[in-house]
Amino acid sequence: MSQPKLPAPGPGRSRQTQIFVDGLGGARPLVPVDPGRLEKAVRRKLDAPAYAYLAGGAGTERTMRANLDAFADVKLLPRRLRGSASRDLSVDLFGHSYPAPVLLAPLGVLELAHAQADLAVGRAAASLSVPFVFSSQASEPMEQVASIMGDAPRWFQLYWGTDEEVTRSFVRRAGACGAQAIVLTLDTTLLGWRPRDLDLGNLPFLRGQGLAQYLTDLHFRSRLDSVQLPAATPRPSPALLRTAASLAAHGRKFGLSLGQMRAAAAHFTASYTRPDLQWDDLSRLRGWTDLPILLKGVLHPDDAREAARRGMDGIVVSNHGGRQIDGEVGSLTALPRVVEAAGELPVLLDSGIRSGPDVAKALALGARAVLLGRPYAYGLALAGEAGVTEVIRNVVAEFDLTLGLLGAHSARELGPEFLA
């Protein structure tokens, strides 16, 4: 008699088993599996300015804590004897199927974490077919990251600046390099008050960091000769000399002189945000692209209803990882009301995702997928591409195990019945 065919172990069991088997020989994971230990390891590795920018939030960072507290307050309620030996983690969004309901959030200035920056993240995401949302504030141009990702999925996050030709150019470039969606960030029309960065007097863009999309854009570069710069300091300090060295290094990388780099930093800081952006502007964005448009930063249900009325394609519930307003509502707390107001629009969740159960809670409350942010940047800082890969695999593996332990057969099945 033939033996019954056992179901495939799934990514959760496979990852878990690999770690334990490797441990028999004394090997440990490249990056800590525990989210708290992961952040502590990064704090020890990075210098103060880099860690402050990647890990910090607005004001007293109450919003960052609210994001984590919101997940702690939601309790999962498992069902038993459901026969969920194998699980389907896949999710369909805008005509594309992805292997898990996890995307990599757009994070700027990844060169602070690792020299390979967005290239390492792109390779890691492509190896797992996880969509990578390219940032407007990337350290490597979108075309180069897209080229190393091959056919793997990517989206593009857009900041709508006051230089509209540059904004339009970004949208065109994103479409040309294979982006499957445009994610317009709404919550950063002004830069939030971030004490960690302010205490260090550090804004990386002034040093030429995180400007790759701009420095490779023909419209942006055409503005540089007309930028008025302040008079040079007669006796520059060591700090100014270090800034000049950073600008010069980025200039060499992108074929610009030191003077042009100074002009680029000045023009960027003067034009990258647009505080007067309004709902009526969205019609112009719709005219620039046929790609799905998602609005990122929605927390109020009335904004979700307006997004649907304006013909947007999706919503990302987000408070920018707690980096914009101190004392904002946690993203997960806002999620159910936004989902209800959004109607048929797909709703994704960003801000506060640290683990597989967090993914399950977000989906049970109505999100179609989540965006993973700081954890993958921490993996990048500790072990480059391999560190990013491990962080993604760990979150997806724990999500898979959580589904099985909840008695769910698929990610699509999650709903309020799995919540206490």
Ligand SMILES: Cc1cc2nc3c(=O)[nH]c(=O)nc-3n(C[C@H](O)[C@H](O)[C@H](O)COP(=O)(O)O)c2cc1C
Second form
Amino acid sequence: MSQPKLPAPGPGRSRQTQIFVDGLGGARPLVPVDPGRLEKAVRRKLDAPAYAYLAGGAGTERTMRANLDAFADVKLLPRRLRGSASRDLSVDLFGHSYPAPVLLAPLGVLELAHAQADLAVGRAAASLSVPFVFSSQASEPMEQVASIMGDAPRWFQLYWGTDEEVTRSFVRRAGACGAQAIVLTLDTTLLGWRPRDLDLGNLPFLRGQGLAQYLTDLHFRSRLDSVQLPAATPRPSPALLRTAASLAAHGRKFGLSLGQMRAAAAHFTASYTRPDLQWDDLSRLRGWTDLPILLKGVLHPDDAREAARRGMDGIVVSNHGGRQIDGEVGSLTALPRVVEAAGELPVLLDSGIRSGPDVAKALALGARAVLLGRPYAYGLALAGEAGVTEVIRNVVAEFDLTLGLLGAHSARELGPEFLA
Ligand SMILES: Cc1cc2nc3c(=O)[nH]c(=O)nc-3n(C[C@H](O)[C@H](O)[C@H](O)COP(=O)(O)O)c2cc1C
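Show the form predicted together with the named molecule, please, the one above being the form predicted on its own.
And the full complex, kicking off with our chain again.
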């Protein structure tokens, strides 16, 4: 008698089995599976300024906590005996199919975590076909990351600066790099008040870090010779010498002199955001690209309605991981009203995704997909490309197991009926 054919185990069971089998020989996962232990391991490994920049948030970090609390407050409600032996994790967005409803959020200055920075993340993302949202503040130029990713999916995150030729150039370059969407970040028209960085007097961009998109941009570079700089200090302190060394090293990488790097840091600081940006400006962005445009940082339902009215293509509910306003609403808390207001527009969510059940909760509340943020940067800090791969695989594995245990057959099926 022939045996019934068993479905493939799925990414959840495969990952779990691999870890347990490796454990028989004494091996442990490369990076901690537990999100809390992952962060603690990174705190031990990185120097204080790097850890502060990655892990820190605005003010007393109430919003960072609110993001996590919001996930803790939502409870899943499983169904039984529904035969969910195999699950379809895939998601369709803007005419593309992705293997799981998980993308990698744009994170600037990844060189703080690891020398390979965006290149390591790009390789990890490509190996799993998980879309990587390139940051405007990346440590490696988008062209280089795109070239090592082959055909794997990538999006581009845009900060709209006052030097509009540079902003427009970023959008054009992103299109040429095969980006499948533009994500315009709206919540950072000013830099948030971040005490951990302030107490260390550390802003990476002033040291030349996180400026790769700018330093490789012809329009940005063309400005450098006309930037007025204060006279150099005659007897610089050791700290100033370290800053100069960092600027010079980045200058060597991008073919710029120390003086040009000083000008670049100054021009960047003066121009990288536009606090006066308004809804009417979006029509110009619409004119620059045919790619889908998502607005990142929407929390108010009226802004979602306005986005739809202005012909935007999607929304990312986000509070920038609690890095901008201390005391603003937790991202998951804001999600249901934004979803309702957004109508047909796909809504994605980030800020607080730490695990597979978090992905399930966001989807059950109406998100089409989520963006994973700090956890993958922590994987990068601990083990480079392999660390990023492990973190993504763990989140997707736990999401797959959660779907199965909920009695769901696909990511698409999740909705309020799976919530208590
Ligand atoms: C170190 C760091 C750098 C970030 N850089 C950017 C950026 O360049 N552009 C952007 O739109 N968001 C940026 N974000 C916000 C993330 O895209 C995302 O919204 C946030 O990390 C989600 O919060 P979580 O990581 O706590 O889940 C950054 C966040 C962190 C932690």
